[in-house]
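Take a look at this one chain, the form predicted on its own, written out in structure tokens.
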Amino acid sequence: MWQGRFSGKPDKLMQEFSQSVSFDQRLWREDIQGSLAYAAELQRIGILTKRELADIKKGFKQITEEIESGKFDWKVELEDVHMNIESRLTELIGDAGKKLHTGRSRNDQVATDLRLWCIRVGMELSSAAQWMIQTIAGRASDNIEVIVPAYTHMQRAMPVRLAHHLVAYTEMIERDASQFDAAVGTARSVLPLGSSACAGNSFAVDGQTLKLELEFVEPARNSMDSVSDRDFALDLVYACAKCMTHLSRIAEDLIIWSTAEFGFITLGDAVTTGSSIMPQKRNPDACELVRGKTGRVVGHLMSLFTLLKGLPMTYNRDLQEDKEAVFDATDQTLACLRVMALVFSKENFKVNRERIQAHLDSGAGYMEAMNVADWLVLQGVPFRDGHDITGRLVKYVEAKGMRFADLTAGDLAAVDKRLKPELLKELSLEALVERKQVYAGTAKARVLERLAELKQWLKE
């Protein structure tokens, strides 16, 4: 490739050090897609003949078949995916292959390829997020009647429907799906092809034609920016890092819920493993691996930021290092979304209703206390006074080793005369849950409404 300028060859160590084909070969499909569009434009302006364009199309068809069948010979000495494909095309069709790079640089070529790849993978990530939402919504619908403790500061706070808790997860992942869609939009917004190395194309290629062929929004407005811009990659990896953070939080809940101390759920054999020494163990490995991989993906985001922060205009070889970060971040996020959807499948997510009820019946956490404060407000007692009265009632119950369920009218009167006997029938957790009738609340009707909205959103 460099014979015209250099008399010697790169050292073998340098070849190995500088090559990227070992990882950027996964851009081959996008490289061919972009090259076909560019070849058509070269034919339109008279650089290629119709016969040469037909030969290029035929050559790319054969290369596609070779790559898909595993017969393509990727060569380290050709550095990257672009030169490997161009070299093979020239072997197959001769001089027409040599003409393909006319006016084009690997700088605008790789920027285009990577954008096309991010568009495709971003759409896959969005679809995987939607599938996870659908799976979780299914488990929420199955468990609409189940009440569980909600926690703040990892202390029992208020009762909520399990379905309400699960729908909270879908809110997080719905935002992620939207973020993936936005990242796809960023990648599609500008087409670098035609910018050449940094100054623009020397031939009359039409950016408007190219952008229509490759389904971009606009051709690049500045050739220098377009070949060195990787904001679209940052946006996609940021979306991955945020999604993984959400998945890690969800995984942590499931790990806690599946412990013997909680026992709220049992995870299926398909997403758990045993111990090499303790035969009784059921380890939540799927969730633990998701939690662990989160740091890896967040690290890729930091790697990209650090890579870009000191680069002068325009393209620099440093940008070769962007791909492994993007590839691995998206690979891991896509795998984790799919695995977490498997975790929430009907076969692998068993809710232990009796164990949950036993936790609630224990009265631990005094979650019924909020009922008392709310009831007092409805009787005309200022909330701060009601808060004080309820706090004294909790202290009373705690001192006597009682549950709220054990309270009598005499106990209520002993704490404060404003605590009337009719309060006793308001102390159930079900009553407290059903009091949350606002749009975002945990009352049954509200949760069913949200599930219906989710179902509609998934159809759109």
Given for the second form:
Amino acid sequence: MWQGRFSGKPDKLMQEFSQSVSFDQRLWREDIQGSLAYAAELQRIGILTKRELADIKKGFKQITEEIESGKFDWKVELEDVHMNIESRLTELIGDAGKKLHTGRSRNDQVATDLRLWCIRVGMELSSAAQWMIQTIAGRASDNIEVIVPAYTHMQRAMPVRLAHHLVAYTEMIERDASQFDAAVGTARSVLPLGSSACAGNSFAVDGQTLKLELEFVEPARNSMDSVSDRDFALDLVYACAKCMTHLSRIAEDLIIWSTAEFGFITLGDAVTTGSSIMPQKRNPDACELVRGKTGRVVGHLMSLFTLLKGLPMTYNRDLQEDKEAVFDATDQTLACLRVMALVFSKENFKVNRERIQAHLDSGAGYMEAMNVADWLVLQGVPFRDGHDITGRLVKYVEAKGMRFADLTAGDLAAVDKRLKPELLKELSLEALVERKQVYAGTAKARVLERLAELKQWLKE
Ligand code: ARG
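Form predicted in complex with arginine (ARG) structure, per the form predicted on its own context:
Below is the entire complex, every chain and molecule, led by the chain shown above.
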């Protein structure tokens, strides 16, 4: 493409080092889409004839078929996806192909292609997030009656509905869906095509027409910024890193819940694996891989930031390194969202209600204590005093090796005379859960309301 100015060929080592076609060929659809819009604009301003535009369209149709059927011959010598496609176009249609790049640079071309790609994949990520929310909401509805301990510091804290716990996950993933939508918005907001190498197009190419054709919000206001701006990629990879961080927390909970020690859930055959040596094993590999891949995706965010830091104006070849980070971050996140939706499917997410009930019945963790403190407040005892009295009651129960459920009126009176016998019937965990009637609380009515809102949101 640039041989005119050169006498020698690039070294083989340099060719291999500099090529990006092995990974950026993934941008082929977007590259053709951008080129078609650009060609139409060149025809509109008289650089291409109608005939030439028709040839270009025909050529791209054939190239599309060749790529889709795996027959396209990608050449490392042609460096990247852009030159591979342009060169094949010229092979197929001759001079019209050679005119396509008039006034354009690979700099505005690649920035446009990558934006188009981020728009498409960002939308896929958003729908995958919604699908996962829908699946989790299903399990929440199925298990509305189940009460589990909620933990702080990994110590039993307060009883909550399992559904409330699951809806906490949907909140996280709902924020992710919005973040993906926002990243799509950033990618779509500015069209770099027409900025050329860095100074703008020399012909009458109109950004306003191009933006309509490619469904962008505005043409770039500054050609220098637009060819070197990768904020949209940062935004999308940030959204991925944040989503993965959420998924890793969810995965970790499920891993803990599926241990013999907890046994709250059993994960299905479809999302677990056995051991090559221990016949009894069922390992939560899907969740572990999700947790593991999180580091990788967060790493991609760091590498993008580091790539962009201190980059001089305008386009620099460093920017070729943006693609693998974007591709892998989005590939991994998409796969993890889909796998986690599978983990939460009815077949794979089995709640062991009896086991959970046995945990609660054991009385370990003394979660009933909060009932006592709350009840004392309602009797007019200042909360700090109530806290102290309840603390003494917990000490008493612990010293006797008993459970709250075993307490008698005599035990209560032995600890403090303000602990009246009526308190005994207030001690159930269910009662404590149902006292959380406040907005965002874990009472059944509130959780059902939130689930209904969620279903409505998913429909919109
Ligand atoms: N493969 C290049 C990239 O991904 C395309 C742009 C190259 N531009 C250039 N002036 N060498 O960034």
